[in-house]
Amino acid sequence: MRRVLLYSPPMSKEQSQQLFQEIISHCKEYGFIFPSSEIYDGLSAVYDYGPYGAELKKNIQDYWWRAMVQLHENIVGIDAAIFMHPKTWKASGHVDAFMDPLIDNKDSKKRYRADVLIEDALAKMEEKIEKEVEKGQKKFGDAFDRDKFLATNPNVLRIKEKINAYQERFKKALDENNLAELKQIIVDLEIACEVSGSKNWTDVRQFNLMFSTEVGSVADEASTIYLRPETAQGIFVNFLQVQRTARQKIPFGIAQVGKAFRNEIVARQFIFRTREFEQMEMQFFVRPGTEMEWYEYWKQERMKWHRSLGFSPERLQYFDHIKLAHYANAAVDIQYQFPFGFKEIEGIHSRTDYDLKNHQELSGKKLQYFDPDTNESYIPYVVETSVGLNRTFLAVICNAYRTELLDDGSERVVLSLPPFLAPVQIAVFPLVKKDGLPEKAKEIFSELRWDLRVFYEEKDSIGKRYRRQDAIGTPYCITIDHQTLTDNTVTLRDRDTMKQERISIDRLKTIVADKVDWKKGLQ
C-alpha cells in the first residue's frame, strides 16, 4: 500500500510548529505525557509520564544501562542519594557559579534566558542562508552547486559576517560574565518580546538554578541543603568508595541514573526543559594526559548509540560549546533536530580533575588513587557523558510520529518507534469475541506475557484496534481468527509495512522476541 507523509522535510517554521503542537497532543491523548496535577490547572514546566511513557522511559534507561554498564567491563553503576551534604556544592561550584543570565521585558513582565535569546537570534539568521540557498536552487535547478553558493554569494557572505562577528561579541561577554554586553548584544541585534513585540529590556543579571530546603527541625542557616541540580556529585563523593569495592583499575567509569532538579526560569518547549528532570550520567577517571583521548572516544561512542535510536545522521550534530563550565577544559553536545530545531541531548565534557580535587580540599580527605602501573598517586581526570532522559525521550518521540495519508483517502498516526523501545512490542486480538476466539487469544497472551510486553483487547472492529496500536508504536500485532482453531497458526501484522503473514503459534515466541530484541540496536 503506497503511503505518503503528510510532514516532510523541508518543513516551513509553521508547519514545524504545528507538528510539535500535534506531537504534545498525541502524547497526553495515548498515554505518553500529562500535565503535572492537572486538575488544579497544572504546574508549569512539570510533567507526569502515563502508562505508555513511564514505560517508554524505562525501555530507554535500561537501553542506556545496558549499552553503558552490561556492556563495558570497566564501568559499574551505582544509585546516589538526592540529598548531599551542602558543602558538596561549594565544592562542585554550583553554589558561586551556577547561575543563568536572566532579562525582562519591561512591558510584557515576561523573563527570558539573554543568552537563549541570542542563540535564537542568531539562529534565525542562519535560517536566512537557508532561504537564499532555497532562492539559488529554485533558479539554478540541477546546475545549482551548494558549496559553491556559500562560498560566492553576496547576502550569504553578507549574513555569515554578521553573524560571525556576533558570535564573537556574544562568546566574550559570556567568558567575561560582562552581563552589560549581553543586554547590549541584544539591544543590537534588535530582538523584540515574543509577548508583547516591544524593545524594553531591563538589565541582565543573574540567578541561582538551584533549589533550597531544609533538613532537621530547626530552620536555620546551617540546616539548608539543595536538591541536586546534577546526579555528577553523588559520583565524584563515592569514586574511592566505588573504585575499592568494585576492584576497578583506571580507566574505569561509573554510571547512574537519577533526577535532578534546576530553578529554571525560562522552561518551555514541552519536556525539553523542565524543572524535575533524569540524567543518565557516566564519569570516566583516567590519567592525568590522557583525558582528550578518551573524550575522542566517548564522542564518537556516544553518537554511535544515539544513531542506534533510529536517528538519522543529519539528524544528529556536534556542538562545540561557545563558552566552557567552570569544570571543564573542553565540551560539546551531541544536538538532535526537534522540529523547534537543533538542541543538546547529550553534554561530552572534560572535566578535568576540579571535582575531585575540589572536593579533596573542602573535605580534608584523600581521593587520590594510587596507579600500579605507574607506581605513583594522582588525582585522576574525567570525561563526562550526560544524556537526558526527557529530552532522549521527546527526541524519540519526535523522531518516530508521522501521519500518512493511505491510497484510500483516509490518514493514520504511527509512532515508528524501534521495536526494542516500544511500550507494547506486541498485541494480541481475538478477531470476535465469541467461538472461542478469546479464549484462544488470552492463552497465547498468557504465554507470551513472560518475554514480551503484551497488550490484550478485543473491543472494536480489528481496524481501529490495529490503528490504536500504531499510535502507541506497537510493532506487531497479531489475529486469532476461526482458522487458528483448526491449523493452530496466527496473522501476524508489521506496524510499519502493514503487511501481514500467516505463522505457527508455535514458532510466534521465538520470531517476535528476535525481532525486538534490543541487541540488535548495538550490535
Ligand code: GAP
Contents of the next structure:
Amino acid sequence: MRRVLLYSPPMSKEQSQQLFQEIISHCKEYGFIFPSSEIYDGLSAVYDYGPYGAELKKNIQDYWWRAMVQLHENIVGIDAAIFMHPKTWKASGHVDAFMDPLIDNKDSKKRYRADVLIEDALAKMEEKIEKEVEKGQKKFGDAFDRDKFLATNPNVLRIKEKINAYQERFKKALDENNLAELKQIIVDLEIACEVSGSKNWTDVRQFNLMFSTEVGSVADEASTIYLRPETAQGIFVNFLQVQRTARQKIPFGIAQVGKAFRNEIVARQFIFRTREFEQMEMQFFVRPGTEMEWYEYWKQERMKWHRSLGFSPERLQYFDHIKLAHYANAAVDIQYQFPFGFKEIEGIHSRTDYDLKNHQELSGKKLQYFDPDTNESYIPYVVETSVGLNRTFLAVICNAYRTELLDDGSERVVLSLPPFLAPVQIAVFPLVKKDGLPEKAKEIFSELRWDLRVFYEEKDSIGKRYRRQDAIGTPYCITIDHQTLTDNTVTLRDRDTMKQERISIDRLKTIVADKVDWKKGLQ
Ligand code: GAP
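I have the form predicted on its own already, so could you send the form predicted in complex with the named molecule?
Entire complex below, previous chain first.
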C-alpha cells in the first residue's frame, strides 16, 4: 500500500507548532505522558509518565546503562541519594554560581530568562536569512546556488553582520557577568514581552536555581538542604570508595541515573524543560593533561549513541557553549532538531579537577588517586557526559511520530520507535473471539512473554487493533486465525511496512527476538 507522509520537511513554523501540539496530545491520549495532578487542573510544567511512557523511559534508561556500563569494563554504576550534605553544594559552586539571569516585564509581570530572550531574538534574525534564501530560490529557480547566495547577497550579509555583533556583545556580557549590558542588549534588540507587548523591563538580576528545604523535625535543629540540581556530585563524593571497591584504575568512569531538580525560571516546551527531571550522567576520571583527548573521544562516542536511536545525522548537531558552566574548561552540547528547533539533549564537559579539589578542600579529606603506572598521587581530571532522560524521550517520540495518508484515503498515526525501545514489542490477536482462537492465542502469549514485552487483545476488528498498536509503536503484531489450528502458522505484521508474512509458531520467538534485539542499535 502506498503511504504519503503528512508533515515532511521543510516545514513552516505553523506546521512545526501544529505537529508539536499533535505529539503532546498523542502522548496523553495513548498513555505516554499526563499533566501531573490533572484532577486539580495540573501543576505547571510537571508531568507523569503513563503505562507506555514509563515503559519507554525505562527502556531508554536501560539502553543507556547497557551502552555505558555493561559494554565498558572500566565504567561502573552507582545510585546515590538525592539529599546530600549541604556543604556539597558550597564546594561544587552551586550555592554561589548556579544562577540564571532573570528579567520581569513590568506590565505583564511575566518573568523571563534574559539570556533566553536574547537567544530567541537572535534565532529570529537567523530565520530572516532563511526567508531571504527562499526569496532567492524563487527568483533564480534551478540556477540558484545557496552557498554563493549566502556569501554575496547584501541583505543576508547585513543581517549576518548584525547577528555577529550582538553575539559578541552577548558572550562578553555573560563572561563578565555584566547584568546591565544584558539588559541593554534586550533594549537594543527591541525585544517585547509576548504577553503585554511592551518593552517595559526591570533590571536583570541573578536567580539561584536550587530548591531548598529543611531537614529535621524540630525547628532549631533544622538545617537547610537542597534537592540536587545534578546527579554528578553523588559521584564525586563517592569517587575514592567506588575506585577502591570496584578495583578500578584510571582512566575509569562512574555512571548514574537519577532525578535532578532546578527551579527553572521558565519551564516550557512540554517535557523539554521541567523543574524535576532525570539525568543519565557519567564522570570519567583521567590523568591530568589527557582530558582533551578523552573529551574528544566521548564527544564522538555519545554522538554514535544518539544516532543508534534512529536519529538521522541531519537532525543532530554539536553546539559549542557560548558561556562555560562555572566548573568547565570546555563544553559542547549535542542538539536534536525538535519541532521547535535545534536544542540540547546532552552536555559533554571537561570539568578539570574543579569538583574533587573543592570537595577535598572543604571536607578536609584527601581525594587523591595513587597511580601505580607513574608512582604519583594526584587529583584526577574529569570528563563528563550528561544526557537528559526526559529530553531523550521527547526526541525519540518526535523522531518516531508520523501521520500517513493511505491509498484508501484513511490516515494512520504511527510511532516508528526503534523496536528495542518499544513499550510493547509484539501484540497477539485472535482473529475472532470464538472457535478456539482466543485459547490458542493466549497459549502463544503466555509463551512469548518470558522473553518479550507482549500485549494481548481480542476486542474490536483486527484493523482497529492494528491501528492502536501502530499508535503506541508496537513493531510486530501476530494474528491467530483458523489456519493456525491446522498448520501451526500465524501472520506476522510489520508496523512500518504494514506487510504480513505467514510464519511457523516454532520460529516466531527466534524471529521476533532477533528483530527487537537491543544489540542491533549498538553494533
Ligand atoms: N552535570 C552536568 C549538567 O547537569 P547540564 O547541561 O546542566 O549539565 C545536562 O544538564 C542535561 O540534563 C541536559 O543536556 C538536559 O538534557 C538535561 N536537563 C538539564 N536541565 C533540564 C531541565 N530543566 N529539564 C529537563 N532536562 C534538563
